[in-house]
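A single chain comes next, written as structure tokens; it is the form predicted alone.
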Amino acid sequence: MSANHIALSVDSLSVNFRSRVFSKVKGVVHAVDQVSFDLGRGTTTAIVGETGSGKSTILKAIIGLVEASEGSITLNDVNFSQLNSRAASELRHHIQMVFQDPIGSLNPRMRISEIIAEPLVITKTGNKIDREQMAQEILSKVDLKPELLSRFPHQLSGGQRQRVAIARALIVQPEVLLLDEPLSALDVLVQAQVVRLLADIQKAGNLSYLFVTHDLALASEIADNVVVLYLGRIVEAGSVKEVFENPSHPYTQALLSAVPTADHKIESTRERVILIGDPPNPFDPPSGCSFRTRCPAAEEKCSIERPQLFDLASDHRIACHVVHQRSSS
């Protein structure tokens, strides 16, 4: 992908959390450890893995709301990491977050109104006036009426409220939008109705999305590139069309084959790969790949020497010492 088509690019991001007990540090935690991505413009990458993983703290690095440990971060050839508090966030109001709870990132003491045109504010865009009647016109973008700037959020639905945070995300015109799991507490229904509404979105302003979730098969549907995590690392990568048809990481493939399907023939005759054990702890993962307490293929190599992402097609890779062996032979 040329430089010119890349909306945001994550090279070697490190988040590392320590746990102290009376100011004495006690384990350090690599939530997020060597990962790399790029985001291409007007696209839609998805950044899936089981819970812990490290993907809302991949979001949350990017944004600035947890410090990066290593690594950088980089908006139109501009790394965060070289430029001060006040440029970086004056750059950061190009890549605006959606969250998970609409509910928990909405002021209950704020009117819809006031929300929406909060981030005016703190850019200071405009006057009072003409906040008011930005806030209307992405309002009616989210497909929801102006009578619903004066209410709070409490008096909203769920998928109303999700809507709302949209808005306000968008109201400032950025580039790049980040999602953490935005759909997960609605319901079938207006989780459709959102998917929609964020493609059409994209369409008219060339957004590019870097989307969080634990449904692959949500995945499937919205996104053009897709990153699997396990324990903070990248296990495979690479064009949904080519990860999702041809899963190679253990991993992955365990996890594609959960994934529920209505038609009752690929139901009946797909395999279903189970997983042993649960998660490492990770205060103390396995030596060599982290994967390999659990992993169905593990030899002997796989305890010694970490996997490294390599090129198993011009746009999949993936970090398995069994597949590399196998792709080499």
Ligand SMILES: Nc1ncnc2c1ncn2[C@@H]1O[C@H](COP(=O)(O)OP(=O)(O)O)[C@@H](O)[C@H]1O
Given for the second form:
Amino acid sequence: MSANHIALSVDSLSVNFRSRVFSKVKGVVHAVDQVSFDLGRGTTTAIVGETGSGKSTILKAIIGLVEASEGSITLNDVNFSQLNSRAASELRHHIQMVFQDPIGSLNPRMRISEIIAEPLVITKTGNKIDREQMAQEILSKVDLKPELLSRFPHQLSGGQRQRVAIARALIVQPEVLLLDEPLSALDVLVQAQVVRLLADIQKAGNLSYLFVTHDLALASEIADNVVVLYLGRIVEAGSVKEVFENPSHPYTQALLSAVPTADHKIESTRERVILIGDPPNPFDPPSGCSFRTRCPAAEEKCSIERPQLFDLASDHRIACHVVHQRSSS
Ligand SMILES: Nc1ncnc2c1ncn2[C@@H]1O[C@H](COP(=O)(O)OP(=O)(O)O)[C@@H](O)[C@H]1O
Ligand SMILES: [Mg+2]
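Mind giving me the form predicted in complex with the named molecule, seeing as the form predicted alone was just shown?
Let's see the whole complex now, leading with the same chain.
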């Protein structure tokens, strides 16, 4: 991707959390470990992986809710770490986030009109009348009726609340939307409506989405590119076409084989890769490849050396010793 096609670039991002007991550091979790990827302008990248793999932490580091221990984040070629805090927070207005749980992320004491207009207040945009008008306009973009503006969050359905959260994120005309499992609190029919809405909004505004989900079928439907995380590290990444048609990391293969298909013929003949055991303790991950304790293909080298990402194809990166050996012999 050439530079002006990249909206957001994440380079060697690491985030560590220290767990303390009575102010004594008990352990360190490398929640995000040397993660790099680019988000193309007007495209969607899905981040997938089990609970605790670091998906939310990546989004929080991008938006400045947690501090990166290492690495850099670049929006339109401007590196956040080279800005003072005021300039960085102004630049961050171009990035907005939609959380998983709309009821938890919307202030229950504020009316919908105030909730939607709040980012305009924060960014000191327009006067009160301008803001009300902008709130009305954005509401119609997410297919909600103007009479909802005077209501409170608990008076709305789950789908309506998530549309409000999306409207609130869109009102400052961001370039990048970070979506953290935005559909998982919604029922299936409403999910499909919100997926369509997000696609329409993306097309109309050339928006870029970073979409966290544990639902691989959804990722393959909505995303152009996918990043597969295991214990904070990228194990496989690339275009959806490459990764889903030719999944090569044993972890991705296991995740994908757990996704049911509608095709009975495929369903009855395909081999399932079952993941054995639970994910390792994040305070004490395995040496070498952190997936090796659950990996059906693990060899001796996997416990000694940490596998680095290499290019399997032009649109396909993977970190696996076994695949590396096979592809280079
Ligand atoms: N504020 C925090 N303090 C300490 N540990 C955290 C904090 N937030 C997340 N973690 C840990 O970091 C890891 C990644 O968490 P998270 O990014 O929430 O994963 P995901 O979104 O993929 O489920 C987990 O081991 C989690 O327990
Ligand atoms: Mg999460």
